[in-house]
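As structure tokens, one chain now follows by itself in the form predicted alone.
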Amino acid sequence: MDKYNLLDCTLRDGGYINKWAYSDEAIIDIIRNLIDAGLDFLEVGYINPEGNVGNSTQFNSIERIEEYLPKDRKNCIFLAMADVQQFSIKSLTQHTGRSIEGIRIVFYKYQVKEALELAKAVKAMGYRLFMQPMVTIDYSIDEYAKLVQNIDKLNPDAVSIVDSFGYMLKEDFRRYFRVLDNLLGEEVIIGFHSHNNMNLAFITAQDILEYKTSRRLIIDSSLYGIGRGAGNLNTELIANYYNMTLGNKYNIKLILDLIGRHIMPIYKQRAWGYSPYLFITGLYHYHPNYAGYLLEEHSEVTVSQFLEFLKTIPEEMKTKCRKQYVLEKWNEFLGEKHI
């Protein structure tokens, strides 16, 4: 493993585009091609028993997994994530070596306690550990210390800094990796997942490449940035500048080919991408949710009243979003003439 790392998590992230709906066929070549391209890690999609069985990337099991990969895994590690909402201590299997290799835990600040049972049993059935605080920048710096001194104990593989709703600045990054480099045990990875819905993604991770430290790190990336919201760090671009910056390493051929025969066919049935009112999310520190789900239902809305609409959520609710509740806090809003 090299000191710089990419994981892609196209076929993870990407699936809040296409409801992970990938072929059979597509997650085959998906991993192969990445594999080939040399990605050093692949984020294979969501374990969740109550996944799809077949042409899904929400697994409704770690066996399930086994089928779709490769036996020359090169030096490419496979993860899965466990969302502490949707995965249980009862689904975990004991690590056999043919699945996959380690299993990315993804939770909320007010989910702490169960992730971290989650995580202990997760290495007690032989599985690498990584740990995905959602929304980092929720937590205050004595707050965060806690919970990394927590995971700590746990002797986990890495640990990453999650922009989930896209406005963490370089600055941001720096301040949580502080935390992290102190108290994390010397071989502990430190990871970067990015939302780009101000265009701060391959900025910040370019800054990453440039860190002085002795740390291994992992930047997450998708092709084209498919991804939920405005879309993830790109694959091509974070790899291609990895390799002007510091040596040819990643295939852009392979990786860019992989964009056109199946993530392109996505793009024109779903666009994602930077928009102004996600823009309006990450500038005011909300869901990115409240402009989708909105949207999905009243294309119609100008960003205007988007942004003086947002203005009427309540404090509490701002990283807290469903699909009902902004419907309804919708009809507020008209009732009460703001348009």
Given for the second form:
Protein chains: 2
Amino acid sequence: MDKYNLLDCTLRDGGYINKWAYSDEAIIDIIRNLIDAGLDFLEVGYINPEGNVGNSTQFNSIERIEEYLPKDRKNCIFLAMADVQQFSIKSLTQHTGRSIEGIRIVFYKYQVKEALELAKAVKAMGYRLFMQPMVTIDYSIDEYAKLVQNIDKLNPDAVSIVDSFGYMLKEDFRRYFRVLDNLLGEEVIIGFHSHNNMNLAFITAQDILEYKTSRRLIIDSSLYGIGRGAGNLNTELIANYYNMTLGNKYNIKLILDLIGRHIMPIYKQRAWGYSPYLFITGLYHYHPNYAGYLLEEHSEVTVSQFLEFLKTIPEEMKTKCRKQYVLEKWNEFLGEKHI
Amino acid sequence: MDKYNLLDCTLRDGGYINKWAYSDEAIIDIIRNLIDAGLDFLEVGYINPEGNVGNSTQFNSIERIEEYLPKDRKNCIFLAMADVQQFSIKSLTQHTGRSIEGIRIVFYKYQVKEALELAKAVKAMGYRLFMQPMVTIDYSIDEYAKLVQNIDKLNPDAVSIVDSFGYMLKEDFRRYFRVLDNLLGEEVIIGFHSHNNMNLAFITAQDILEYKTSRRLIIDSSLYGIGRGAGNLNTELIANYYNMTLGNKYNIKLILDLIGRHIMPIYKQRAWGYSPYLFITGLYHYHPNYAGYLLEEHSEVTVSQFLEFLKTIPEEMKTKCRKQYVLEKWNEFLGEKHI
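Right, the form predicted alone is done; let's see the coordinates for the form predicted together with a further copy of the same chain.
Then the entire complex follows, led off by the chain already shown.
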């Protein structure tokens, strides 16, 4: 198996842009062509008991995913994400080999206990276990070491460093990587999930391809970077960079054709990508939705106003972000300014 | 003097977006605030005898630039660009110390002779000499070595590696850097000018900050990356990365306020930034305007059509790109498809 692996998460993390409303045809076409393009892992969506039946990558059961997977999977491994907030152990069904191979468990720092319990159940049901602790940089190195030791006891298949808000420098990734590399069993894969709010995702990815380790590594990406805030690492960029520096492996033409067929139409409805507003959220460690939610309703907000506005958000709310709260705080901000 | 220097080229290279129609107020405000933000070099526009008088950074004389420069320049050094195609020696006037300090000469590979002649005159008139050979990667390493030796004889202040079309990997920059570092006098600065068509500019810049050399280095950037194709390296990104890794030097708040006041209004009129179409021009080494010109008139062109279309452009026309030619070839392409 190759040391460096790409995982495309278009259908899962890209869903934040189109509310996971991929048509059945699109899901099947994207999966088929990403297999043929040589992708190593595909994350096909969320498993969510409250999810949908058809034309959605919020799948209401693991079995439903079967319908979208082709018989010939080549070497591609299929995963779906379970969010501890919305997925509970009682919805977990036995691994059959006909649907996904593994489950990625995603959780915040305050959800570690629930995540570890779900992880045990995932293993017991025969799935490969992928652990995705969000906002990794929120853990001190000591806290992270403790978490990693607890995860390692469960014989996970992979643990990822997750830069949820897009402000981790390559130097930060290296720091957390050393903890994982020291503490995880030698067969455990290390993954990387990044965002582009400060245009750092591709830099991190290129740096990872120079890491000295005997482990397998997985880099997450999505087509044209579709995803929240400024989006994810772009599959076309990292796949092409891999081809240019490590030898031809991925079919860039198939990737570009998919972008043209399925992603550009979404982009034209609702664009993502780097902007100074998102840079500011990264710079001061705010959830990128502070920019997204505010500009959706108030596109007239200037860069300088946005800088001033963020200062009015209390520290404990910086990484929590609901739309109503953002708009309320904006009205408060305007009120104070105008008095 | 600091080893690593930032040069902002918003007023010069950003002008491709707004036809250099910066208002006099904007020019003065941008210059004033970039000085205060700590920028090391500013390229304020083109000197072009066919240029304008007022509200433009196509300055029709060197003397005219004086009007925009403040008395207190702090440590900032002012440059303007002379394109061998539009600027001739007879328009050159003596350095007085009241206008720009240096002239950047920009030229294609087929213009080396004229560039070297202009360079001699620039030195003779008392200016600092900055040499900017476009599409550096078009020179073989041997050709490049010869060029560099010829430039070195003129006692230049700086020579830049120029990734005009945005497809040089960091590995490519390192290769050309070694030639410069070996062949240039030890006082000569080495510069870097990159574009974002494959989202590589920031990666290159971060890599440069790790080069082992005793020379001074200059990295070009522009506010919000304003520039042709996917744009330039972003000043806010590289200035902030410098601050985070090498110590606090640049005032990011002033840079962001400038973006809000002067660059966002231009962006809202005509956006730049990464797109799959520009990625494709980079991938196959075409001028990015093949995407720009075509999509301006035919926004409906799909990614797959664009890929097919580019194959119809003869090799010798890949880096030459006039709008009329692009549109003619597109109509030809459509015709052939429909017959």
